[in-house]
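Listed next as structure tokens is one chain, alone, in the form predicted on its own.
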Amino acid sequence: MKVTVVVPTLNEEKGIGGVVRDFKNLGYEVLVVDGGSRDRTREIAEKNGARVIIQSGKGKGQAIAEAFSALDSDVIVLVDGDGSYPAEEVHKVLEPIEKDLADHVIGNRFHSYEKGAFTRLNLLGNKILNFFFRFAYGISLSDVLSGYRALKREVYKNVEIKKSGFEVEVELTVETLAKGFRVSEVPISYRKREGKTKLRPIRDGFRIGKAIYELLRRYSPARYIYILGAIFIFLGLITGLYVLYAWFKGITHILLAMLTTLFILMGVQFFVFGLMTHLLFRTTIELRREIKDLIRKR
């Protein structure tokens, strides 16, 4: 099984040498996709034995998409260039694929992380976003934002990467699930990064949360519609309670009562339409999965 380690980088001269060296010492091919670093990242990576290509666009997501197009290995391992993910634990993310138990494996950082690896804000943001993902998708995954992953060729050649920034981890997870591939998590260690982080917790956290909701349309359009329906019904309940309260005070709000009825009717219609969409979409997903299982067993 040919495995290539892909490392997207941007100004990672403090950590990239150790990352490349550690994976090369384990016998893996390393591809560094550099997003135009202004320091010695590319020079250090090449010196330690990595193949380096210059990213044509910007953003981590675009770098990963470019690597997917350039490679044809049996398995790709994604890892950050800041030294936060131990190379010696690569066997953990590869094992479920080697045993044919998964097509896409995510390393769960929350199993064991070094003091200082997360700031309090980052840890809180990660917990909130992961909870939101589990709530929205109904999938029991604990660390969808992890950058340590392994993907089989049939996965990385079929997923569509449209997000250019830090939302890419969520998009990879959703795309894998939406295409009917198997996803699993394994416990890994997480260390304090080398160098300065490029993550802006508030801005990037908002973008990731927005992506989690938007990507529902790819994985489960019904859930996307259900949430819209719930919003309209919630608005209807709020306005309805106000109309009822005013009526007990002897005040009649005819137009607001009509608006309340409209909100609730729209919400119910969204739920009915979502149910129909759910049945059609899940049938398609199950059919895809059964076809993949038949192909895998041949």
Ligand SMILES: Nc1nc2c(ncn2[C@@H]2O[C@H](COP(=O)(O)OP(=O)(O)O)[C@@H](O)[C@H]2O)c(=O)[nH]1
Second form
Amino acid sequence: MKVTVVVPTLNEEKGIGGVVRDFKNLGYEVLVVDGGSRDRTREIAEKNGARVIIQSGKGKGQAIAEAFSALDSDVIVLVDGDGSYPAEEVHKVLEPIEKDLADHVIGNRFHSYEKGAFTRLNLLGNKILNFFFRFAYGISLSDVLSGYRALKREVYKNVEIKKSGFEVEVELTVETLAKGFRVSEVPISYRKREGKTKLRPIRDGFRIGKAIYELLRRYSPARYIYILGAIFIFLGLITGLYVLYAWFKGITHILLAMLTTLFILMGVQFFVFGLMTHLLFRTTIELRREIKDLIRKR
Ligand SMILES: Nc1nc2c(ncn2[C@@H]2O[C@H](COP(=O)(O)OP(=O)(O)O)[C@@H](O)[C@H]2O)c(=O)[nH]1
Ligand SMILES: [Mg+2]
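Please move on to the form predicted together with this ligand, as the form predicted on its own is already shown.
After this comes the whole thing, all chains and molecules, with the earlier chain placed first.
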């Protein structure tokens, strides 16, 4: 199995040397996709034996998409250039693929992380986004934002990466699931990074949250609509309970009662739309599968 380690970098002169050296020492080919670093990142990476390319666009996501189309190895390992993911644990993310138990493996950082590897805000944001992911997709993953991953060729050649920035981890995960590949998680350790983070926690956190919801359309359009329905019904329950409570006290809120009806009806409608979408989506998928089968049998 030919494995290539892909490292997106942007001003990582402090960490990149060690990262490249460690993977090289383990015998792996390393490709650094640089986002136009203005420090010595590219020079240090090359000196340590990595192949270096400069990405044509902007953002970590675009860099990774470019690596996917440039390479043709059996497996790609994705890792940060900041030294936060230990190279000696690469066998952990490779193992499920070698044993044919998964097509895309995520290194779960929450198993053991060094003190200070996550800032408090970072840890909270990660927990919230992972919780939201599990709620929206109904899939129990604990670390969808991890940067340490292994992907089989079928996966990285098939996923469509449209998000250019830090939403890329979520998009990779969702695309893998939506295309019917198997995702699994393995525990890894996570260390404090060298140099400064490129992630802006609040801004990027919101972007990632938005991406989790938007991408749900690709995985399950029905769930996307059910969630809207659930929000409306929830609003209707709150206003409805309040209207009832006030009514027992002798006060009648006519406008709020009308609003309640509206919320509940909208919610129910969304559920019906969701159900229809579900049927349509399932039929389309089944048709597509049967067409594929027919073509194969011919
Ligand atoms: N090529 C490229 N790499 C980037 C860009 N932004 C961030 N990176 C790299 O992506 C990796 C992850 O970013 P990092 O700042 O460590 O984010 P964190 O791990 O989520 O805190 C690091 O190796 C960064 O240097 C970019 O615009 N282009
Ligand atoms: Mg990092």
